[in-house]
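First, one chain by itself: the form predicted alone, in structure tokens.
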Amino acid sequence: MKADRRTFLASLGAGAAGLGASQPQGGEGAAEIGVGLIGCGTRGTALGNALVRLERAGEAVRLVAVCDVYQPRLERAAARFSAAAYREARELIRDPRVKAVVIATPDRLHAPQAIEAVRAGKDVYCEKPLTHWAQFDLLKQLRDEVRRHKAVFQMGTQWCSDPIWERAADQIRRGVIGKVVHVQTGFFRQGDVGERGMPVDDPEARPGAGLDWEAFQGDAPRRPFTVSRFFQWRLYADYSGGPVTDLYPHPLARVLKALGAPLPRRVVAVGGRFLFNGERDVPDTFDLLIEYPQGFTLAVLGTVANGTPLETVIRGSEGTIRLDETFGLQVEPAQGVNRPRTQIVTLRDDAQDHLRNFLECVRTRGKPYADIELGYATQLPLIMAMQSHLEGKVAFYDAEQERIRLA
């Protein structure tokens, strides 16, 4: 690293340390929570901005440290948030002012960074997906470490922050719709803005002191550096799964929350690159069907080639729960069932609310909206689906042995 860059980072670290010593800004003398942000790209910056808004609204929180493997991004984030700058996640995690960590790095880095943070006694807000689709063992390890250390863990599926799904869960537990037999949900988007639309900061960027290509790759197969692989990594199966792991955690997590976070028995998936090709090697269209041992199936369907939505529906033997994205949940009795039709309205899916819930749980040691158990129940069938798709087989989950088998 050039001398001026070293000086810049050192000055930021010293300045942020001074800020960390200031008085808490949050209400009624609440202890300030120092947060470290790992990953300062588009999503990480959005989460950092949300934390700043919470602080300005009176929340006792301060973004005290940031980390990124790409120097220009790190410098921008450190200046934007007046935070200490770290090139390596482990260094940020060791900072004693950091009490909680927000992880917004590429998929393969989520679990290793979260595990290290939890072992260091930090609470964790981790963007979805919890792991890359090839990291099932790390998913189990992450779940076990969160349990062992009793860490507060929030998966970054902000759709779960809407209390409507707790209400739906209550309806199901009370038997209002009878036995659940069939569920459908999905994610549809017009265009591959989430992959090919990822911004390229510098078309001339190259690995070196200001771009740590080795750290970016994590445990991925080693590939030669390209600008697209680094900045538009969601196009590549080495680092992403496409819609199934990048988008589907949102709709799947919320219905699994309503259903009590069950674990699957078997999963089958189909899909492919039906419209968008080029350098992309992840699907643009992906459908999966999950069978649960409780005796129901769950279909998750979607494409980034057409934005026409699919209704989210939970069908039971005595009624149906429908999601209307404008008006909330409709609970309808089945034909011949003498029960009134009801409507539950809240519809909130804001990342700021999701972060606020996380911070509240850090203080109270309560259960966040999207805890590690829901995270495991969400990520497991998505991993199975990607493996089913790639191998052209059915994926089975052995709950007793905690193993995935393809047949």
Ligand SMILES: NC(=O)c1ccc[n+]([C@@H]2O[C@H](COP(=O)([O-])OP(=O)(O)OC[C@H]3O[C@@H](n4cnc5c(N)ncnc54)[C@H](O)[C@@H]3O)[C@@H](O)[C@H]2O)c1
The other form holds:
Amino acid sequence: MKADRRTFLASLGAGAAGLGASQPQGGEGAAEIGVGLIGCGTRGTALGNALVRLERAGEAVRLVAVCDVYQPRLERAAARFSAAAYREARELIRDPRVKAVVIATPDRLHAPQAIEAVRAGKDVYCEKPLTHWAQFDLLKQLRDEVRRHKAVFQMGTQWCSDPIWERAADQIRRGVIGKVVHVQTGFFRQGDVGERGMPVDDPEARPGAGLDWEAFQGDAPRRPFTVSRFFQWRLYADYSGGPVTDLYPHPLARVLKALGAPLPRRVVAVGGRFLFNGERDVPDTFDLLIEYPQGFTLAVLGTVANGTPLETVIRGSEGTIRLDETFGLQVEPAQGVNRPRTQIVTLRDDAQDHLRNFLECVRTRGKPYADIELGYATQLPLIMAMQSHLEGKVAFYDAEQERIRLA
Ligand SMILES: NC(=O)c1ccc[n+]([C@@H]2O[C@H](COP(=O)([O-])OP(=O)(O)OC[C@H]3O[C@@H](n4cnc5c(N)ncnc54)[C@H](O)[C@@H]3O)[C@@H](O)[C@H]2O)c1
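What would you give as the form predicted together with the named molecule, now that the form predicted alone is on the page?
Every component of the complex follows; first up is the chain already shown.
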């Protein structure tokens, strides 16, 4: 086992080289953090690799356990990471060597598994979206449990670990762009690679000893098993929401981070399947407008049918913050405002940075870059948007009662 692990670590050496620039946290003498990974598909494997690279770079972390309901993926991950294998998330969470849990299962499983983990005293890195679009009560419960147990919780929106968003927040707090009145962001890409493009490991796969269809479905409406529903679950509204919940947590979380994680007053959304049809019941194109009680609007636009990007812009009464995907953030004064133009350049989409930030907070009990409050502020309007779209109504948020009302 040890030799396998060394070989694997060595094979990741080239990828880890880039880490030399930043100091490993909790290196020399720090207590090792045992991590358990739940969900060993595409994202889980990428996060497992990132954890191993961190370990290779001197971080006191070790991936000690993995869990999946599909036996071939479980076996592959257990061998790849030399980790203990569990078929049930509950068993992994109970493993005393597991101090922190990384969750990369389909959306519906995130909140139930994260709640179980924090109740067991574990810290959690949970992939976006924090919940399925029909799980608003679970979103509230998750936030409450994280608060109650004082768990360290990081939402897997890795762009939030780019320091430009802390800097943008600072500029906004200091009034550099005046009163924020309008924000635009979005996610555009060409092709249904994230849905129909999901890999089908075995077209003959069937529920049974090596594939737990019940556990996959969680609290979803019960459906007969199909290979596509299991491997390409992002095509189906029972398990996913399409771009609004799969892609928009990324651009929305980072602007909300800059804006101090406000909660919405009302949300309206439109969208549909305009290009990709067939065995798919989630939209391919989706636009939502959010109004905030602080007095500004936020538009999140996008499609998976065309990749022409939309600039992220935060407009204030005295200036503008623009995100250029090549040049970073630009802070520009409004016409007639006598202030210099500022450029803040670093642009990263790096799960390693995000995991490192999480591990550091596990040690210091600090607040991660994408904590549960930002998670709630991000997921709430996305859930409201899906409800608005499905019902053809406006979704209102009652902040006192913590309720969504459609009218
Ligand atoms: N942050 C990012 O950039 C990013 C990128 C890709 C995916 N993701 C997120 O990661 C999550 C997983 O996406 P993916 O593309 O890896 O999906 P996937 O289908 O490739 O992997 C999910 C895995 O979870 C397993 N699983 C299902 N139910 C389970 C259960 N009850 N217990 C344990 N394992 C279970 C499945 O067998 C599968 O192997 C999604 O929520 C997605 O939104 C995030």
